[in-house]
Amino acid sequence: MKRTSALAAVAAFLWGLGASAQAREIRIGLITPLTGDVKTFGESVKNAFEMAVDEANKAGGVAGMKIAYVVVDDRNDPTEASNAANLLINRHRVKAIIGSVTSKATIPVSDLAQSFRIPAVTPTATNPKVTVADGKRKDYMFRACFIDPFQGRVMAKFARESLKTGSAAVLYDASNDYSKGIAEFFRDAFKSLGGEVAAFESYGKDDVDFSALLTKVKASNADVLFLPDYYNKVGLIAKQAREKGIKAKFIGPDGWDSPDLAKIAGEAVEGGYFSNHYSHEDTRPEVVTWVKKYKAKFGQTPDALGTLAYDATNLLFAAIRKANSDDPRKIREALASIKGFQGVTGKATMDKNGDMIKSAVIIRIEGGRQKFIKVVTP
């Protein structure tokens, strides 16, 4: 009786030992686009993501916790998002979520993990859908960037304002809930601001032959061409448009933020304008700090994506630490009450929906390059 009770006694040490191993770590996943077409997106998100992750484990962990994670590529296709969400939460039990980067994965994303009750957060995707659908509240997701509405109501006053244009064209990918969404918020925000929108056309996600809309965008006379999709469609768009002789200037939202624009556009996207989440020439120290070992790591300059996704991770990990638990139902009551995050893309505050207040900048592309011009506040 008592070499059983000594025998329960070892066992019961053990199994402690086990389960306060277990809880000394979390785990959570990321969702990129490591292949397809925008996987200069996924490739810096994931740089940043375990950038953060690295500086958090050698600082001791998150509440008291080593953070384990695993990556699952996407393709940047809704399908493939849905079953990266699902590997994640049912196969590996992650207690919360980064990702995805496009809203048209992330959509689905956030279905998954409202259903599961898993928290999530988005670095990048900026559609409204993403936390609200139906007039619904999404309450386990939440991003780090602002909102399609937002950016489009930006570019909109900029080419009024700023560029003192009088008329604008829209091309827009009808397929992409990104696209289409912001091509909507700029049209209606430049008809609001006294401007007129002179052509609005859309296209497919496979096209890659734009003559006849660009003959209607010439036609149009249109002083500005207004081109919210990704840097790979938009590249071929401005190319095309200028071989037409369109003399309009070219305007975009933060899909533009890859250097391999310029790679594919050549000399027709210099002197163009878009909305960014950041700049890297700011001066801010956080923004010089994170500039600098994130060169020193992968020989780049980081991009807004990557930059949007260190924040994301550093608020997932500052809402584990408000929460100081691994309670997925915790963590999500401590990310819907963060308010002042400061991030390398400025300071922020979630709101009601889990969408972040905060500013934007305008970049225009000169020699191929990103340069800054000016933050533009809520």
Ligand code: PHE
Second form
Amino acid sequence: MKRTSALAAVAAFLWGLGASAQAREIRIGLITPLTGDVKTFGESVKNAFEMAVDEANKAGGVAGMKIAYVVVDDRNDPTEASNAANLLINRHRVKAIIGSVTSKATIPVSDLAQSFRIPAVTPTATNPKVTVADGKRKDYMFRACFIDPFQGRVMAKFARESLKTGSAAVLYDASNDYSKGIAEFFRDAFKSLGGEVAAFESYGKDDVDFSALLTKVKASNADVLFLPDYYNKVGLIAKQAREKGIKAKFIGPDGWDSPDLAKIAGEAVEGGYFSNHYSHEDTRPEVVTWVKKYKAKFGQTPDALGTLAYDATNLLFAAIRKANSDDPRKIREALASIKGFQGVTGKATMDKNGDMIKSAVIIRIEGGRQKFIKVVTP
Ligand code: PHE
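Now the other one: the form predicted in complex with phenylalanine (PHE), given that the block above is the form predicted on its own.
Every chain and every other molecule in the complex is listed next, the one we just looked at coming first.
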């Protein structure tokens, strides 16, 4: 009898060891649009996030902890994104979040991350309101990308100086923070560089017929049409614009980055230019290695979204290592203390708002593919 209980005690002890070994795990969450109007964004981000997690786990984990994760789809919808953040924080008890992807979904996520004190890193959301609201820094929120005042300036300067355009028309979605924000940043920069903004018009989120707006654009005779939106809308507008006989060059921001843009718009976007976070044609060794391993695993060339997601996830892991803890407060502190980060998308410097100062690239659409044109440093 005595012997049995001693054995039982040993068994319980060993079981306890096993359980505590298993407990050396840190759970994080990913919020990304896996369905809805920008699902190519969500898929790339999920692929790259999982790749970074697998690599870290294969290398023995992060700060001695295995990374466990939960992925939630926000369908690029602000309400869904709030629900996703609530679920991750309050039900799954995650210690940190990667996400979300678009600015309009990330703004509500950032507010929840802030109020529950859970650090979050968006790979891709570029609107200033993600990290700062009403002049106040949300200090649990960080990002791996540059922000839209810079991006708007990059395209305005490119339009003025490289494309030598005198006048621009802008069409944007007034209900989308990203679209509206970058439309305004572009407009202001284009004007301050001496250009004329001949049309500045907005549409609603569910609009599919842009005929009335395009009539105004045509009448404006602008040299370029700036289309700050995601690939689905851009594709639709570009097509209708060409059908209306608009000859202006089409230009835009990072939201154009999808293999589906050329599928939707075909010829209409040929010769168009947009700003982005990286080019797969970059010959830096880290880019070459990344493109090769992503292609081998997913059979596709990685876009900027996936590449930023890989960088954002590794940035979070660097912070967890530095904190050497799974305590969200310590992880936040470690994130805030990271001043420079060398990712696949390039060298980044984090400013006091948790925003990254880094280069942009300009891409031209040729034969439906993305051709690298140049790098623009801040
Ligand atoms: N910057 C976009 C946003 O804030 C998201 C995006 C990033 C889209 C990179 C494409 C490529 O909504």
